[in-house]
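Below you'll find only one chain, the form predicted on its own, shown as structure tokens.
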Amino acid sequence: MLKDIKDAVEQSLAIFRGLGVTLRHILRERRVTTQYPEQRPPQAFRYRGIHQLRLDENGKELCVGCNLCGLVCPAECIYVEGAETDNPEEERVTHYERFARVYILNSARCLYCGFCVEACPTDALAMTPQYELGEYHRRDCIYDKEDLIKNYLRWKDQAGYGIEWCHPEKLPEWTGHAEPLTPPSHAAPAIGEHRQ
């Protein structure tokens, strides 16, 4: 009986010690409130958000439809159909003879590992600093080529997780704050639409 009382007292003391640590943390730590969405929290240097298909300085696509991104993807969420063109260079969507006729990425299955970005031989694929990835419908998680190009245009001149941003010497250029230039590629649903 004396041993049971001793165990009960020790357990109670352990609980109060744990609560004391929590209370000290609450009373001593400075509270920081971010006024989201007007003020966005800073992001890590190598944060990987939603994908983008990049364009060159002339507005032509960099993707050649080689499907290396789809082959290296562990979640198999990327589908690419490449095609060849005989058009003169002025009429092509890209400078290359090959281009991605179809490019589909299912972001609901994506692991955001960045393997696809590292596998891209033309640096066409990158990841934006976008972290608002929630959708009401599964169909909105599927991005086609036009959506991915819109993502690039939205985050155009800001740091994204691409080949050039994998290098630590780029760290001094990263501010941690990224603001979109245009609205998202998928419009927000109307009120009550998510219940349908």
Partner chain sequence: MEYVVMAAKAVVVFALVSGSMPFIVWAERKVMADAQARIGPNRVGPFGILQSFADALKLIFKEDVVPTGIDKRIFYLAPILSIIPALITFAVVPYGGPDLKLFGYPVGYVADLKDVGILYVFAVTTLGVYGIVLAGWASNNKYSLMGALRSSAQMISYEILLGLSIMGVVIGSGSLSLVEIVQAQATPYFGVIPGIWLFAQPLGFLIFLIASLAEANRVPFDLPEAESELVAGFHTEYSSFKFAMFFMAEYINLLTLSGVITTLFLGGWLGPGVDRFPILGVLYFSVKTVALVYFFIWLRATLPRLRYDQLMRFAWKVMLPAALINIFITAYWVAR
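What would you give as the form predicted together with its partner chain, now that the form predicted on its own is on the page?
Excluded here are partners and other molecules; the one chain stands alone.
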């Protein structure tokens, strides 16, 4: 009986302690919300967004339509049709006889693993940090070659987002607009860490 009363009192006091905790948080100014469209979350250095098809310094396409990316893709979201041409070099879209006649990437199926980028023999394919990929129609999720080249043109001046993605030793000094993700100080301990 006495113990019950003691428990009851303690538990009632616990409610007030809890109210104190919430009150402390209400009075404190700390806010963890990121105001998304105006404020961007810090992005990882190697963030894998939608792809780009790179051009070389002369404006020629690097892709030769070998379909290695399509073969390695686990989601089978890349379709490449290679072709050859007899045109003289200045009329070709690449430096070689081979080029990609069709290059289609379905961003709705892609799982952004980056295998295609690793597989590319000419470093033509790379990823960009772009993550706002929402569309109103599924057909708009199909990216053709022009779209992917547009992605390159859009991101080429952002140093660090090019082919360096798969060659870390070539990484230049960070100058991008976003900062590398730093784990917040209050983050949960990694698995096993608390056992020490």
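Just so it is clear, the model here is predicted, and its values are computed rather than measured. Between two forms, the rigid core is the largest collection of C-alphas that superpose within 1.5 Å. Numbering follows the first chain given and starts at 1.
Core-aligned C-alpha movement of residue 37 between these two forms, 2 Å or more: Yes, its C-alpha moves 2 Å or more.
Compare the position of the CA of residue 138 between these two forms after a rigid core fit and state whether the shift reaches 2 Å. No; residue 138 is a residue whose C-alpha shifts by less than 2 Å between these two forms when the cores are overlaid.
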